[in-house]
Structure formats: C-alpha cells, structure tokens
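In structure tokens, one chain follows: the form predicted on its own.
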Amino acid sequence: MTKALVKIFGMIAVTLVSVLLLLIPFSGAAIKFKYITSIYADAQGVPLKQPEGVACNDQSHLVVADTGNGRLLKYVLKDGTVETGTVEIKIAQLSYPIKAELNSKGDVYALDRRKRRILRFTPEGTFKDYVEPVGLTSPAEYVPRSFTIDREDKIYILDILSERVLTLSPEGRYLRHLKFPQEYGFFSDIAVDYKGTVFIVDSVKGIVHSAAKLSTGFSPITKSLKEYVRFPASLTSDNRGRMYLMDKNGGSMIILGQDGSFLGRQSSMGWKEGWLNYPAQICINDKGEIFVADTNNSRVQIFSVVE
C-alpha cells in the first residue's frame, strides 16, 4: 500500500472516530448529542473573534461574547438555523467580555475581564448599569473571575480576592456569602441548578463542590476527575441536575449526575465540526439545546441532546 493510501485510510479513519464520538450514547445514560450548526460571524459577515462566552435561554434566544471583538451578538435559533438578524452591542464601557448570561426578563449581563466588571444591558442592548453589590459585608472590595443567574434571577459571583461566593438579589443587593473551601487549587466556574444549589469547579484539582440552597458551605461532591479531564474551566447544569464540565485543555465536555458520577464525555480537540479547540463557556436550555463558546475555533457551536 502507497504512502499516499495509509494517509487517505488514515484521514478516514479519523474521520469516522469523531462522528462515533458525537453519537455514542454516555455510560449509565440514555444520552446523546447532535450536532447542529455552528455560528462563525454576525449578520454583517463581520467573522468572530476568539468568542469565550454564550448566554442562552428557553426561547433559543442566545448571547455571544465575542472576546476578540469586544462586543455581545445576539442570535435566535429557530428550526436549527441562526437567524442572521443579529443584534450587536458595542460600547465604550465594554472592552473584553468572557462571559455572559440571561435573566428570565431577557436582561443581558457580561464579565469584563480587563475592567473586573459585571455589567447589565436591556434586553434590546443598551446598557443600563453595573452590577456592584449593595450593602456587602467586610471586606467590601470584591474581583469577579465569573458569575451566573439562577432561575429566579438571584446573581452569584465567584469572588477571588476574597475567597467566597456572592449572592445578590435581582437589584443587586447582598444576600449571604459562601466561603471557598479550605484546599484548593483554582476556582474558575460557577453554576445553580434548578434547585439552588450552587456548583463551583477547581480546574487545577479537577474538583467540583456543592453547597446546597440552604447550605453554609462548600463540599465536594467528586473526586479528582484528572483522569477524564486536563482543565476543567466551565461548567453548568440541565433540567434534570446533570452537570457538563468543559475541559479547556483537552477540547472536550464531560457529564455528571446530580451525584457527581461521570456518565460520559464528548468530542476532542480538533477543528472539524463538532470537535473543539480551547472551549470556554457552555450553555444549555430546557429544550436540550446546547451553546458552546468554541474560544479558539473562533465560532460558536451548536448542538441537541438526544434521549
């Protein structure tokens, strides 16, 4: 056999492992993904940059945080194509935002990682204020490495300076804070499932803790996942507790139960639809649509779940 032939069998080959690894259902989980589309520009043609953030809701309305750009894209997914009727909001008080969210009013909020600043837009992008907690306890200094929003619009913010996680009301009043655990490495992520607990990730341990809604502290709920993961950096939660960690390092996405089981992982590293390539934040609905911000594949990718 030619060298030119192996390098064809081989590209096959290749080929077929990451459409087997797109639709092979997860262990203990009747579960699989869909590829859908991906999203590589605005309704301009203007291409995305280096995208680290994507907000979702209910309604396949999405929010892009186009990093490289320094600017949020609003997109609606409907019957599995991207409207191109973009919404782009670009101003001055935004200069490098690497995440976003939705609230049940359709507010926008975005991390600016240069400025350490949350900030909140109106549904149709103007920008109407930062989010600064009112009446936070000492030390009343505070750094955001992320944040999120839970089902009744409460806001929770991973304080690094000060080791803790902060909740808001919708206001942005302080409610209570959670102090990090003891040991750890690096806390990345946060995430509320639909019951109020909250979840945070330590991508240097590849550990995710817990604190129930009512809880007084963190506790873990896995052991090192370093086995299935390089660097967990992101993660969220569906409508049945299950948890999806991206692996920023690796170019893949692990699930776990409410219990902090692993049931699976998705896709590699690649460039090819459906693989990925330094991802960042995911984003997951009650429809089983899933968002994923593809960081270095410059794109945003869009899949289904499949049970």
The other form holds:
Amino acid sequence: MTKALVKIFGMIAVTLVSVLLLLIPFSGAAIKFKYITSIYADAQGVPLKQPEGVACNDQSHLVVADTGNGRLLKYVLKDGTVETGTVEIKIAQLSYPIKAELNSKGDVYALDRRKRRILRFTPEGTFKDYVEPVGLTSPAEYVPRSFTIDREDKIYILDILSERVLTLSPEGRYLRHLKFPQEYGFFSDIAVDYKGTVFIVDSVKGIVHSAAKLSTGFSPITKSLKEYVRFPASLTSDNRGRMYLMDKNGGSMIILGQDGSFLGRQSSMGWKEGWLNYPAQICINDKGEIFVADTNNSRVQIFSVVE
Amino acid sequence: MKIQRMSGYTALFSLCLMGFFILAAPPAYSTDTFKLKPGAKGTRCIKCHENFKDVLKRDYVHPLLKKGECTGCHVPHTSSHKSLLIADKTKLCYNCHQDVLPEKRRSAHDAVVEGNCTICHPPHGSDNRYILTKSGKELCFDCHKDMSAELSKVRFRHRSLDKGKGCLNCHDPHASGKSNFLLERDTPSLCTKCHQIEKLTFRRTHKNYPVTDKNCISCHNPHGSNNRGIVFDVAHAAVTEGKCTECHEGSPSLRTKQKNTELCRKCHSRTVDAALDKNRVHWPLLDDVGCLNCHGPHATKEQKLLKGSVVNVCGECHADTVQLQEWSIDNKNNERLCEPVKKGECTNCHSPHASDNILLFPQESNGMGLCGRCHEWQTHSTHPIGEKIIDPRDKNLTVECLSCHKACGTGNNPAMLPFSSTYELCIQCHPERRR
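Having seen the form predicted on its own, I'd like the form predicted together with the partner chain now, please.
All chains and molecules follow, beginning with the one already shown.
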C-alpha cells in the first residue's frame, strides 16, 4: 500500500517537473543564440579588417562598417547567406567608420570616428550629405560618440561633449535634447526601442539608463551589471523590447528584459566561429537574425534567436 | 521502565538547572558574584606577575589595571583565548571602547577595523599619553614607512607635522565620520583651522582668487614637497610662474577661459592636434572634461601631471582590465608576466591620447612589431608565426603574439595565455592532438 502511494506521488512529481521544464522556454527567461554563419569578405574576396559596425533591416539588408579598410559594405542576405554581390562604399569623406545604421527608406548612415561626423548615403551607396543638427540650441558644439535611428527615422546622437542625447528629425532638424544623468562613468552607446524609449549604456559603471518617449530625463533601469559584463560598449533592442548588450572586453552578449532584468549571457571570448573577440556593434532584425561586428576576429557573425 | 523514565526526568531537570545557572551567571569575573577575597580581582595577581609593578609606575596606566581589576580583561582560571583573555584579542577592547569606531564613518584605520589595537596601544601602560607605544608621528611612521621615507627627502615639510600632535593635527587615528583618509574634516575647512585665508599674504599668494572653497590638495601636497608652499612636485608651468590668467579669467572669477581640450590646446596644440588627427582618439579626450579626465590642472605627485599612477588613472575607467592585471601579478605560477603588466605601465603598449590602430596600440599588432620592441620573437621560432601564417581558427587572422597571449594579463593562467594550460591553448588549432 505504502509502496503504491510512493509510486503515485513520484509519478505526479515527475510530471510536474516535466511540465515546468516545458514552460521555461516560453517564460522569456531562456534565450539562446544559434550560430548561423560568418561573413569574412566582400564580393571580390577582399577580407574584412576589424569591422566595428553592422546595420540590418527586415528586407535582409546588411551594412558592415569595415573599419580597418575605411569603407562600408552593403550585402543582401537570404537564409543567412549572401544572395547577391556586395556594394562597396568607399569615398574620401569616409575614412574610419565605426557605426552604421539603416533608416526605413534604406538610406545608409555611418559614424566616422576620425572625423567625428555622421554621413548619409542613398540605398545605392551614393554620398548624400553630413548629418548636421539644424537649429541646435546652445551649446552648439557636439561630439557624436554614437547614434541610432528609430522607426520614424528620427536620429538620436549621443553627444559626449555637451553631455546630452540630441533628437533630430529625419532631415536633421533639432527637435529636443535629454541631459545625461548625474554621476556617470562614460556613455558608449545608444539604442531606441519600438516604443521610442531611448537607452544609453554606461560602460564604466555597467548601468543602462532609459528615457521613455515623452520623459524629460534618464533614469537607471539596471543596477551595475559588472557581475555579468566587463565593459559593455554597445547595445540594441529587438521588437519585443528586449535589450542586447555587447561586452567588448569580455567577448560576450547579455540579454536584458524590458525592465532591465538579466535574461542570459551568450558566447565568450575566443577565435573560433561562434566566439567573439572585442565585439562592437550588434544588430537584430524582426526575423530574429542577429549580426555582430566581431572586430578583433575581422568578421561579422550571424546568429539566430532560439527561444 | 519506570526507573528509566525517572532518570530521564532527572537528567532533563539537571540540564535545565545548569542552563539557568549559566544564563544567570555574571558576564565577567569583575562582578562580586563569587564572593572573592579582597584583592582577588587583581592585586593578588601582581604578587606573582611582578613585572607589572614596573608597569604600574609608568605615566599612563590602563584604568582597570590601576584599580587592580585584572579580571576586567582576564579570566583567572581558564580561557579559550591567549593570555587568559575574556574575549578574542581583536574584540576585547570594544567591550568598553565602542565609540572608537563610529557606525557612520567615511574612513577608518585598518588596524582599528581589524581590532589590532595593541599595534599602537600596549594594553597595560606606557609613558606616552593615551597609552601609546611611541609618541607623535614616530608611532605612525612605524607602519607608514613610505611616508616617512618621502618626508625625509623633501625640502619643505608641512609644519604641522612637527608641531603639537604631529599627524594627529589633521588625522583622526581611529576613524573619521567626516572625511576620507581619516581626516578630521574635509578640505578646505581642515586647512583653514590654521591658515588664515583673510590675511593679505594668503590672498596675495593666491592672486586674490577665491580659493577658500576649493580643494587645497589639488595643488598642495599636504605632507611636504620640494616646492615652496608645499605645492606638489610636478606643477603646471602656469602655476609655478603664477600665470593663472593663462587659463582662468581675471581675478576674482575662477572660470576657465575655454572648456575641456580646447583650453589645453592653446599651449599644447602640437600634442592635441596630433591626437585629433588620428583614427582613434581616446574618447575621454573629447568629452566635457577632456584632458582633465587623466591630468591634474595645477599640480600632482606624478609625472606629466597625471592624477595618479598610470595604472590607477587607467583603472578609473578600465577597472576590469586592471583587475586582470592585479590577479596576474598575484598569480605565483605566472613567472613570465610581461614587465609593463607587472609594473602597471599601460602606456607602454597603448597610446593614451590617440592612435591609428585598434586598442590604441602605437603600431599595428599583427606581426611581431608591438611585442618585438621588448621580446625576441625568435624564442618562438619553432612555431609558425608571422604575416604569412593564417590562423586556422579564423581565415582573416594571421598568427601573431596576441593569437596565444592576452597582453593585459589573464588572471590565474600561465604565461598570459587565454586558457588554463598550454595544452588547452594548443588544441584550439591542433584538435588532432586532443588527448
């Protein structure tokens, strides 16, 4: 009798544990990346050299800031592989691109670290102009450490000189600015999610700050993440509001929930495919494809999200 | 059966009774619970411990000993602590002297926190005030030998070091609730205890600038220096020459004429322009603080007016890398730790202002150029290395020093390898050798 009871309770316990295990992937807590492929060169076989920027969109366009070669490369991808030949953008005005972005029209934007200016190109790769804030209130000086573009094509510039985030219209007209929070270490990157919330990452303190679309200032959404990351220097968000933070010195990515909760850590420092070595910009499109500028490995790696 | 139950009850009762007596017992032998004979608390102890007769003759004797209450600190019969103490040596003093370590404190003396009171205070008595082992600054210099050595070399010492309470003129020996470094209070109010800021000479020396609410130790070494006015040894030429208006608006405004790097560029245009013309300018150089992220504007202890040692300045932002460096130094298995890493000389391999190369390397890291400045790469000649050798892990990389070594240190790994052993490293490229 007792043995039978133990057996029944045991079976119930096993069933409960199995159900719980099945539920975990849907709770948002377990997110994993699956390595798909890597891009090592352009269509002519010229190898990438220490790329620091990647921009992507839902039309499977990928723009790589091939920093060491002083050029941008535009790829069209299908199922993770390059479908057609690459477009090379190499002009005198662009010498050291470190970040790339695409707007909804397919225009290409790039930040040149040497000249500390943002350049704008047509989807075909023709240089249009520099992004210069028009009607910027005092102080007029700014130094763009990073920038991003939202779904309405508004441009957000992380201005480390005047300690603020500038918001510009798609044409470059000054709209507003948000002052950096008090007592920060150093802000390295900026991202905007689908709701228009702006995020900035303090690499020194390991804290992510956010400002909702209509708010007037930043507030921290995480405590110091130094327990998980060594030097978070790049971030982006997906269409569900999750954030992906690149640990430059640690060679890994961490995933945060909308509220800043820690959801997981992927990859680690290394040379083989799937591993990262001083990664820089990360981009994720609505298909769940993740592109990482694996800078010191001189390649771009493509992953997909597995939930 | 009944007898067994009875004996059980008896045992339980006895235990309860013992517990009652233990709980009801006095906390120490200093009370009169034991109806001790006169002198049993201490005077009788001296009969055997004769050397205490001399201690009692000293100028300053611990009040308990003076009263003949050795049992204030010692148990007469047995104890779990050395010297028959009633509590652990590191906690005993706090039974009476709790106020020595305030709960809300900004800094505390390590010796006090660790309960090593006897480093400074012999427990029974001494000829020095506050029962100290030595008087004045000599006591402090017993441990703070670097400070003592430094002060023996400088031309000008802070006069208060040699007056009155010495170090204690500015520092609290135990803890400070008001300032760092055990300072009695923050500057400038600490300094203005003695320095009369309204005096003509003071105002004249400070060019009439309103420095009274400024941090005095941004220019002055509080202990001593080789410069008059104990200005830090490495001083900005504009400061030593009294040319404050080179950077500041005329007195009494302390506003600088320009912001950040632009201000420094006026005189240091060659350095600043050369940096701004590189592919990668160190980002802090371009922010609101600019050069002053790393350099002091007036005077500092370190060369090139750095705010601290190179590794400390870099570590302000790159604490994660400096931590690896520290772990690598502590790693006893790491005999072949790179010298600049050992010494914290980050600028040996990184250009602090700007560079055309990744990680602010002064030259391209591929090939052996960077490491070859100090290391003879031939010691690795058995392993293919160089620009023509493709890294089997990544076709865009060639085999170079950094393919196998992480140059800032790798904690507990040997030879600055990114893996825990040479075997783990080798099988990355040679999987067929996996055991």
